[in-house]
Each structure stands twice: as structure tokens, then as C-alpha cells.
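A single chain comes next, written as C-alpha cells; it is the form predicted on its own.
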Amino acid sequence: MQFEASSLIPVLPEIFILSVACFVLVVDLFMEDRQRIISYFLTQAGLLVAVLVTLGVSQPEAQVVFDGSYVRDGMSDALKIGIYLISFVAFLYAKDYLRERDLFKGEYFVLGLFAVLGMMVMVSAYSFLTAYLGLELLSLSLYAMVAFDRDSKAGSEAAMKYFVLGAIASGMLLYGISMIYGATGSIEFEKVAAALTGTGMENKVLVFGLVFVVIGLAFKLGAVPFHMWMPDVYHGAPVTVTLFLGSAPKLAAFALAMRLLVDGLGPLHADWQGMLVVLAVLSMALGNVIAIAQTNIKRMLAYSTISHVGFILLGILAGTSEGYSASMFYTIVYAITSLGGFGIVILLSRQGFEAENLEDYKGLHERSPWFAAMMMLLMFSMAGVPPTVGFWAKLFVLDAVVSVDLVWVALVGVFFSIIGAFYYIRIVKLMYFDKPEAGELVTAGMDTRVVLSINGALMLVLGLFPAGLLALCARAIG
């Protein structure tokens, strides 16, 4: 392998983010606590410049470098930019929360940047080994972020559960990859796909390899029945970490599913489609039903995430370009919606008080009419209520499933979406029809208020004009 300039240009975004993370890590060593804001600004500036770097290396045709281990194409460019921007907003929401709890440390942003780097590697992986390395870099960063508040027993417990179950999932994925390598003689997606075109599922080793890869992928996505880590991790982690965990990594998880299943195991679509149907139906069913019983909003949104993962899998299992673009559209919309939902939780939290229980949202309309309206738009979008963008996200996915004659799966999705609307609308009812239990006014920095307002308004704007984002997804998948 020769490291020439032509092969390094496509990976400039990864090199840049790695350089920013190392620079912030070193600079932070020489700062006092009152100067930590510099680490924050360096991180945010790095993410914004990374957008320009990614646009600068973007080209119409795909580029495969490093002996088929890395690919830069339309999907990777679009998802990377989405990861930068969502991470930027996640760090912005976290700033005041971390300051109030004496957690405003440079290590938080360094871990966040390494997590972003892991997501970027996952998005551009073009071999099983590269995908695994990116996944582990992301996972190790998130384990540390979940346990970032060292005084929190719940956070430490959540991090331990996440680590143990994540290690099991990684082992299964790696075991599946080794079997696929044994059956095909390669770990590069292009060569694996070419080898599978002729053999199909005749090789029993390949059958087991596919099953273990799908199981490992389902663990990382949080699909039922491999979802057990998600509610506990969302609940135990600091809300700023839950916000980050529930937004940007979903884009990377979608990319990982596309790279592994479509690029690498595409010829076996008929075989892994049935597995994804089971995972999707179980996720939509269990996620929506159990969310109804939750009184903690972080656990409720965790089960909500499980149900949304089911919808994301529906688009992928369709096996068509329309299904892939609909799934990508759904993932981006959900990441933005989740960002806003947890942003409202951060907004209402204050020193010594976490707005985690549903009762904390009673009478929010009287305390802050504007942010009650933003929360209403976010909840309506998650429920799929028109004219919010969540309605179009669900509609596009269901249309892709119907187009491949899986009408019964689409009907199951509609049925559980109706059930799921209950717990979203319940929050709207608490905000507008119940009396507040506390009279504190909502206080937050101007930057948080402005960005959170834009975040909520996007649910309506994208709902009224969804064609632009859908066209971007279709072009990226193209």
C-alpha cells in the first residue's frame, strides 16, 4: 500500500478531525478551569471547518483508496456533514449544563471528537476491518462519556452495562466477519460481494457468518431483542451524553448497516431481508408498547428510539434505492428530532434538578409558551403527525416497503405508530392542560435558546418542504 497524496486527499476530513482532537487534548492540559471555554470554542470551530474540508474534497464520482478499505462517495459526504452539524449543536446544548454541574472539562470535548472520528470511519468504511475499527473507536469514546460524571452511581452502572453488552456485540460481529472471510477469502466489501454472487448461501459457514453479523449490527442499533442496554444507558448517563448518544451515532449506525448489508452482503439480500423483517416488527412493537408505561422521559425516549430503529430497518430491508434514500431521510430527521427533544430536557434542568420525570413538564405552556410550542412540534414529529417532517419520514419508508409487496409489514408499522402516538401526545397534554407543579421560569443562554428554536421550527419547515432533503438523500444514495 502506497500512501500517495492522491490517496490522502479523500481522507482529509478524518485527518483534520484527528488533528483537532489531539490539539484540544494538548491545549487543555495548560488551562485553568476558568479557561475551559477555549477548549469548547476550539472544538466547535473544528467541527465547522470540517464541514468546509468535507465539501472541499467532495467529487461527483466515488473514490476508493487504501486498497479498497476506504470509500468517499455521496452518502459518506452527506452523512459526515450531518454528523458535524448535529455534534456541534449537541455540544452547544451541553455547555451550560456541564458548567452548572462542574463537569465542564476538556476531556468531554476530546472524547466527543474521537467519537465523531469513529463515526466518520464507519461512514466511509469499505471493508469489514475498517468498519470494525470505526465502530470500536466510537464505542470506546461513548463508554467513557456515559461514565463522565464520576460521582454518579447510575452513570457508572450504565457505563458498565453498556461496556459489557457492547463487548459481547463486538465479539459477535467480529466472529461473523471471520466466518465471512473464511467463506469468501476477503474482507473488502467489493470482493466479498463479487464472491457471494456466485456462491449464494450454499456454504454453511457463510450462513453462520451472516447471522452473527446481523446480530452484532442489531446490538449496535438497539433493535429488539438486542435492545436491553439502551433504556438503562439513556437513563443513567448525564442528559448531555444521552443527547449526543441518541443523535449523531444514529447516522453512523445507518451507514454501518448500509455498508455491511448492502455494499458487502448485497447478493444475500433475500436472506438478510427476512432477519430484518423480524427485527423491525419486534422493535416497533416492543418499543412503542413499553414506552407507554414509562414515567421517566429519558427511558421513554429510549424505547421510542427502539421503535424508530424498526422504521429505519424497514427502508433498508426494502432493498431498493427508494427504500435506502427513505431510510436515510428517516435517520436524519430522527437525529434532528432527538437532538431537540433532549435539548428541551437540558433547557428545563438546572443545578440540583433534572427534568427527567413527565410531571416536570406539567404547565410548561404557562412557564414558557415558546418552548412548549417547540416541544409540541418535536413530539408531533416523532409521532408522525402532519404537517411535521416526521409524517413524511414514516410515509416514505412505508411507501418503499409497500412497493416491494410487503404490505403486511407496512400495516404493522402503521398500527404501532398509532399506539406510539399516545405517549408523545401525553407530553403535549401535560404541557398545555395540566397546572405546573413548580413556578420557576425557563432560563438558558441566548445561543441555546436561538438554536433550540431553530431546531424545533425545522420540524415544521421540513414538513412543509420535504422535497429538498429527500432529493439530497436520493442523490447521496444514487
Second form
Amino acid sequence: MQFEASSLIPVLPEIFILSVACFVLVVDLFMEDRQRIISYFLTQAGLLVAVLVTLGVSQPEAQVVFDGSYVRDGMSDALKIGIYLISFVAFLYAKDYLRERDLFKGEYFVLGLFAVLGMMVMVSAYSFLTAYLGLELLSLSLYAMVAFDRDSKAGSEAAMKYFVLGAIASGMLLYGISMIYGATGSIEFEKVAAALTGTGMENKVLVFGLVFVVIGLAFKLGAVPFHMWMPDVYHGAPVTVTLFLGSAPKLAAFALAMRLLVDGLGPLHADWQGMLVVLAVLSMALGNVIAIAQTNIKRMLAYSTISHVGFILLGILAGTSEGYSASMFYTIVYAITSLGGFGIVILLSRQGFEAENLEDYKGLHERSPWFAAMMMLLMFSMAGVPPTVGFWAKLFVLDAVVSVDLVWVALVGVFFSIIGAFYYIRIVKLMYFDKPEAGELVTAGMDTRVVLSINGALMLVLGLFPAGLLALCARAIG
Amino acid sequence: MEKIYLAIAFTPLIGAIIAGFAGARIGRAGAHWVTSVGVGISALLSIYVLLGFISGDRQTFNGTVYHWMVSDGITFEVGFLVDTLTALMMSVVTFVSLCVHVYTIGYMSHDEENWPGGSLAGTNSYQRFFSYISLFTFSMLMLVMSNNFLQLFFGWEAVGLVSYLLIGFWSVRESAIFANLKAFLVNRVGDFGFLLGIAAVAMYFNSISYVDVFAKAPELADTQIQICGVSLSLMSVICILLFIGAMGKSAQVPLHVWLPDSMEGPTPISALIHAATMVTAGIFMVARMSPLYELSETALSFVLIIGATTAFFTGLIGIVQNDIKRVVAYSTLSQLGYMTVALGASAYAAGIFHLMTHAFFKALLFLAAGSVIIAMHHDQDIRNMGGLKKYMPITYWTSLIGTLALIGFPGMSGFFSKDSIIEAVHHSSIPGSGYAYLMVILGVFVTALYSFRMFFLVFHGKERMDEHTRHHLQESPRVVTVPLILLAIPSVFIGAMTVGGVVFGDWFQGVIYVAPQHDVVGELAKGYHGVLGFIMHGLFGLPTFLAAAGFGTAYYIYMKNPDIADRIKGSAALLHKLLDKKYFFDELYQFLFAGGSRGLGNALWKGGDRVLIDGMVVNGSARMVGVLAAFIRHLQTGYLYHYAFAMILGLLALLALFVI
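Moving on from the form predicted on its own, please list the structure of the form predicted in complex with its partner chain.
Following is the full complex, with the preceding chain placed first.
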């Protein structure tokens, strides 16, 4: 392995985030509880500076470094910036909630930063090993974050389940990778792809390995039938962790799918397309149907995530660059939307009270007309009602599958999103047409209010002006 | 270049947003300042742009502001096309709007009296009103500045929406709600045609940008399309469909019924929206589409006949109305008919010219009527007025100017525009032009008759109001009279100043296209030798005599011999009833369309909706999904080993499906 200092430039953002994480870890040791806010500010500043660093090292053409195991390209830049910003907002929403519950610890931010680092490695992975490393770094941080409220039984139980099932999934992924290594003799995506184009597709070992790799991915994304962990984890974890878990890592999971399936196993498209069709259809069906029966909003949003994962898979399985960029658009939009949705949940939760049940949203309009309107926008966007951006996201992925003649899959998607619209609109109905049970007004810090308002308004703004984000996604996919 | 156009369109929007959303916070003064200043900036910039075109420094601008999306090869975008026609419209719209903004400060100053005490809808109604009229200005500017059909449609619907909101502004009044619903529904009929027209354009031209469409139009001039087995000319179909939209918006027979009812709205709105600007959108649209209309003589003929019918028959109704605003409303209908006739005769320039002069003098007449209404404590019945001249001198003189301009007194602005239209129709050879000429020439007499009837009944003769009202009669405050004076100036002079350039000159060169065989204005231009010549020629023309006859009749009946009016009413009872009931259009529509669709709706609701859809499809499927969901959720047991087992099952299933 050759080492050149210049090959470090493309990975500067990763080095920077690692340094920030270590710095916060050390600084936090020397602080008293009331100074903890410093760790928070350091973390947030680090994330913002990371945006600049990433922009600084950005270049039009892709760069592959470390002997073909790491890549920096348009997609990685765009997604990384997305990850920083979404994590930034996630921490911002979390701040007041954590303080009220005595969970405002430096570890939260250190773990968060390591998770961000893991996501960055996933986004830029160019060999199976790097991808796996990133995935594990992310997962380990998340396991710990889910159990962050150590006194909560539900939290510990969720973390335990997540950990065990995650380990099984990792095992399967590794097993699949080993099969592919056996068949192609390489773990670097470029070489694997080259080897695959050479050999035929009838190699059973390859398809065997592919099944395991797809399962590993499906687990990370939360596609049916590898979704069982999601409702329990979303429900059990502190809502700030659920918020984090449900937003930024989706971008990383999308990137992982793109790297593994498209960059690495692209020549096997015909095989994995079929698998993704099965997963996507099941996810859209099961996610939307079960969400209807939920009374807990966190669980409901978990099932809603599962159905959205189905849509994200639709774009990928189309196998065209339009499909990939549609999928990327969908993922980004979904991450922003779920950020806002959970943001509202956090906003309504007070000391000793979690606004987890649907009843808690009754009459929100009378308590806070502004945030009820924001929530309505977010819900409409999730349901895909124009003119919110969720409509475009759905339209583009459906367009992508229709253009590869999988019309029936698109029809299934439309059918289940109609069913799904019910439980989103039910929230709107509860907020506007029912009488409130709790009378008090909604209070929150200025930063949360402003960012949450932007978050909600973004649904409408992006819905009216989708061209910019769409062009960004198209350019990132290249 | 582009910045100035953006500023013109969006300053009123910003004002509307601030006054609308922060109305409670900035208060009344804040709201009228922010919107008036916004529209004022817009008006100044528009006039600057217009001056640029007059001096020849400014070139036609056609550019994209925001690229929205491309779907199926058709580009959807927000864009501006600013040429001489647009610049003219922009200046008229923003100038009248500015006058109306200022006037509204006075007119609405006691608006809280119009609402029942404690009414939620009445809170901040003043600010809301300003927000609406500013929003209207924005919408109208988007409409006239558009460079594509999509944005045209956006503006078209947006002005319709604001019109709806403002007609029903006093939403606690039954009649206002009825009127705004009526306006909305009748406009739906027109808009449906309009939308079909746009769809036909998109389908056959594969573009919705004006420039592309106009460039491609000659190629498709002879295309025939099949509709239900009948072969029709594509251009005729497109033009007539688009014109149906114009008939709704510009209130042409038989879609005119909403305009008189729209007078339920506050008077400034009647002046701004239902006289000067919005209702002329249809005229503007047809003029803008002249390259299409010129390709279809059938469509022109259709336009001509509809316009002529509107011009004469709605004018007749004006003679028997007793509500001051309704008289002016019917006069508006009749004048819109004149503009439409001009379009049908291919005299687009004359139509737009009349649009401009009419905007000034009709806004003036409406605002003057509003001033009278303020003085009369919101009594609008002209039978209760009379002799107001001595109490309200400014309103009197400005009204006189407006009335003279309206009837086409030689030298006033309306004279030039109306005479050009009549002459153009006279020269036209499009089928139906004979009928149209007869209608417009008789219309001159009718116009003079109803205008002066109202004028005499309001300002002269016996004072018929009750003692209390008489005691409080006084001239309106300065915010009301200044706009009247501001509008009176162009009502007198704008015609003489611009007729040479706009109608007979080359102002619309390259903007409005007229086929050589239809070029009646070109014919007239050969005989045009300056303003004085035009006046001299008009002075001894038939229209002037007819107008004088109308004036004389009105004077005789309403000033000299008031009993005669009642006697005529008695001897021609049937005719009077026909006019009073407005040819029974309302009754017919109520019975046929409103009643019919309600009946149909009821039948479908009972049979189709409740039994079939609600009972079986909706509730049935919802129940099924609910049951399914309740069942499947039990799969989520919470046990770790169940979850792991599900994963293994999934693995096996995938392996079985794809490997074996």
C-alpha cells in the first residue's frame, strides 16, 4: 500500500469530524454539569465547519484513494453535507428535551459525532470492508444512544433487541461479502464490478452472496421482513434518539445501498432488482397497513418509515440514473420531513410527559396554531399531498419505475400510499377538529421554534420550488 | 433589466403578505401604508418602464424568472414578457390600483360598523382588505406580464380568487355570500373553456410559451381536428375555447350575470376589479393572442357577435336600474362589449385603447359613486338622491367629467376610443359586422341615456332624501376626493394625447398581429390627420348626434317632465319587466343550472355516494384494512426470538425465490 499525503485531502472531512469528536470527548471530561452546554456548542460548531471543509475539498470529478477503498464524489459530498445539517438540527431539537430530563451529557454528542463519522465512511466507502466498517461504527454508536436513558426499561430492552438483531444482520452481510470475495477474488467495488462483467450471471455462489448482502442492507434500511426492530427501537429509545435514528442514517443507508448494489454489484442488477421488488412491495404494504392500527405516534412513524423505505427502494431498483436521483431526492425529503415530525413530538413533550400518544395531538390548533400548521404541512408531505414536496418525491420515484416498465409496482405504491394517507390525515383531523385535552400553550426555546418553523415551511417551499434540490440530486448521481 | 420587472410584480405581494399576516401587529395605519407604498413603487416603476418604451430606449423583454419543471417535453416556468402592450397594462393597473388604495383609506375607515359586534370575521377587516387589494394587484401583474399560458392561467385564477374574496368581503351578509358564490361558479364555466383551450394549445403546439406558440401557429392554421366525428378547424376551436374563458372573466353575454351582483363588494373593489382591471383581462388576453385569432375568421366572427350583443342589450338594462352602483355596473358590461367588438373586428389596438380610457373614467365613476354612497350613509338608491350638486362640488364635477368621457363627448378620452371602435366595425368585412355596427351605434344613444339619467337623478332635481341624511350631507374627505381628481385628469386628456400613437401609430408594431385582409385600423389610419381632424370628423358623425339625442332624452324625461318616466313605464310594462328582470337570465340559470345540478347532486349523493361509495367501497375497504391491521400487528410480539425467526424466514424465502 502506497501512502501519499495528498491522498489525505479527500478524507479531510472525516479527519475533521474525528478530531472534533475526540476533542469534545476530552473537553467534556473537564467540565461541570452546568458547563455542559459548551460540548453542545462545540459539536454544533464542528458540524457547521464540516460543511465548509467538505465544500472546500469538493471537486467536480470523483477521487478514489487508499488503493481503491475510499471514494469522494458528487454523491458523497452532497450526502455528507446533508448528514451534517440534519444531525445539526437533530441535536438542536434534542437540547432542551435532554436538559429537562437530566440526560444532557457530553457522551450524547460524542456518540452522535461518531455516528456521523460512521455515516460518512458509509457514504464514501468504495470497498466492502470500508462499507462494513462504517456501518459498524454507526450501529455501535446508535446501540449506545438507544440505551442512553439508562433508567428506562423500554430503552434498554430496545437497545438489546437492536443490538442482537443488528449483530445477526451484520453476520449475514459479512457472510455475503465473503461469498462475493470467493467468487470474484476482490473486495474493492471497482474490481468486483469488473470481475462480474467478465463472468456470467449464472454463478450461483454470487447470487447466494447477493441475497445475504441485500438482507444486510434491508435490515439497515428497515425493509420488510427485516423491519421488526424498528417499531420497538423507535418506541423504546428517547424521542431525541429516535429523531436522530430516523433521519440522518437514512441518507447513509441509501448511500450504502448505492455503493454496494450499484457501484459494486451493478452487473447483477437483474438479480437484485427482483429482490428489491419483493422488499419494496412488502414494505409499502405492511408499513402502511400496520401504521393504521397504531395509537403511539412514535410507533406509527416507525411503520411510516418502513413504507417510505419501500419507496426509496423503488427508485434504486429502477436501475437508471433518473431512478437513483429520484431515490436520493426521496431520501433527503424523507429525512427532512421525519426530522420535523419528531421535532413536533419533542416540542410537545414536557418535563415528565411524553407526547407519544395520538390523543396528545387533539386540538393542537387551539394550543398552538402555528405549529399545528407546521405539523399539517409535514403530515401532508409524508402523505404526498401536493403542493408539498412529498408529492414530488413520490412522483419522481413512481415515474422512474414506470419508465422501466414496472407499472404494476408503481400501482402497488400508489394504492398503498392512498391507504397510508389515512393515518397522516388522521393527525390533521385530531389537531384541527377535536377538542384539546391539555389546555396549556406550547412553549419552547427560540432556536427550536425558528428551526422547526423553517423545517415545516420547507415542505411547502421545496414543494413549490423543487427544481433546485432535484438538480442537486441529478448532479450528485452524475 | 429583469430586476425592475421582478420589483414591479412582487412589491405588491410583499405588501399583501405583511398586511395580511401581520395585520394585527402593524395596525391600520401600518397596513395601509405598507400596501400603498408597495403599490406606489410598483406604479412608479411601471410608468418608468412605459416611458422607456415611449422614448424607444427600452426593448421588448422576454425571459425566464424561475424554471419550474419539464414534463413530457413541455417546459413549465415563471417568466415575463414585457412589451408595449404589457407596459401599457402594467401602468394602467398599478395607477388605478394606487388611486384605489388611497381612496380605500377613506372609504373603509368606518368598516367596523359593517360587522356585527364581536364578529371574529370582522377583526382586522381593514387590514385584510388592504392585503387583498394588494394581492390583487400582484395577481393582475402576473397575468399581464406572463410569457406563457401556465402563468397566464395562474394570474387568471388568482385574480378570480381575490375577486371572490372581495365580493364576499362582508361575509356576514347573505347577499354578499350569494354574489361571490355566483361569481365563482359562473367564472368556473368560463375557466373550464379557458383551460381546455390551453390544453389544446399544449397538445398541438407541444409548448406553452407564447413565442413558440405564435411562431408555430401559421403552420397549424389549416389543421383540422376530429371531435366526436365532426371535423373542425383547430384554430377556431382553440380561439373559441380561450374566448369562452374571456367571456367569463370579462362578463360577456351569456356569462355576464355575475358582474352586476358583484356590486355587493365594497365600492373600491367595484372600481378596481370589476370595472378597471380584472374584467378587462379577457380583452387583454385576446389581444395578446392576436396571432392565433387572426388565423380564424370563425372565431373573430363569434367574438364580434357576442361583443355586440353585450354592448347593446346590457346597456338597455342600465336604463331601468335604480341602484347607483348597478347602473355603473351595467354600463361596464356594455363598455366591455364595445371592447370585445373591437377585438372581433380585428381592431385590437382600438380595443386596448378603449380598455385604457375606460379604466380611468370608469374607475372615476365608481369612486364618485362611492363618494356619493358615503355621503348618503350607504343608501345606494338613486330615487332617494337628487340635488347633490351643491353639497358635493368635487364629486359633482369629477362625475360630470366621467360621464362625458363615457358617452363620448368630443375631445374627451372616451370619444376617441369609442369612435375608433365604431369606425373600425364600420369598415370591417368579417361576417356579423353589419349586426355589430348597428348594435354599437344604437348603443351610443343608450349609453348617453342611462348615464345622464343617473347623473340627473343624483346631482340635480329635487332633493328626495330624508331629513336626517340631508342634514349630514357633505363633501367626502380628501383621501376620497384626491383620487377622483387624479383619475379625472387622464379621463379628459389621455385619449387626445395617445390616440395618434396607440391606435393609428406603430405603438403595437410587432406586438399585435393583424392579417392584411382584416386590417381595418390600417384603413382608418390613412384617413387620420391629427387629433383635431379626428374631433372635427367625429363632431358631425352619427355617434355624436346619437349621444346628443340620448342626453336630450334624459334631460327631457328626468329634468323637464319627470312624470313621463312613469307613464312610459306604465305603457310599456312588458318591456320594462323584461329589462328589470334582466331578460330573465338569472331565473333561467337558477332554475336550469343551479336547480338541475342540485337535483343531480342529490340523486347521486343518495344513490351513488351513500350506498355504493360510502357503504361499500369506502367504509367496506376501510373496515377491511382496519381488521387486517389489527391482525397483523399481533405479529409484532415483542419477543426477540420471534424477530430473529422472521429474519431467517425472510432469508429462506429470498434464497428460495432467487437461488433455487
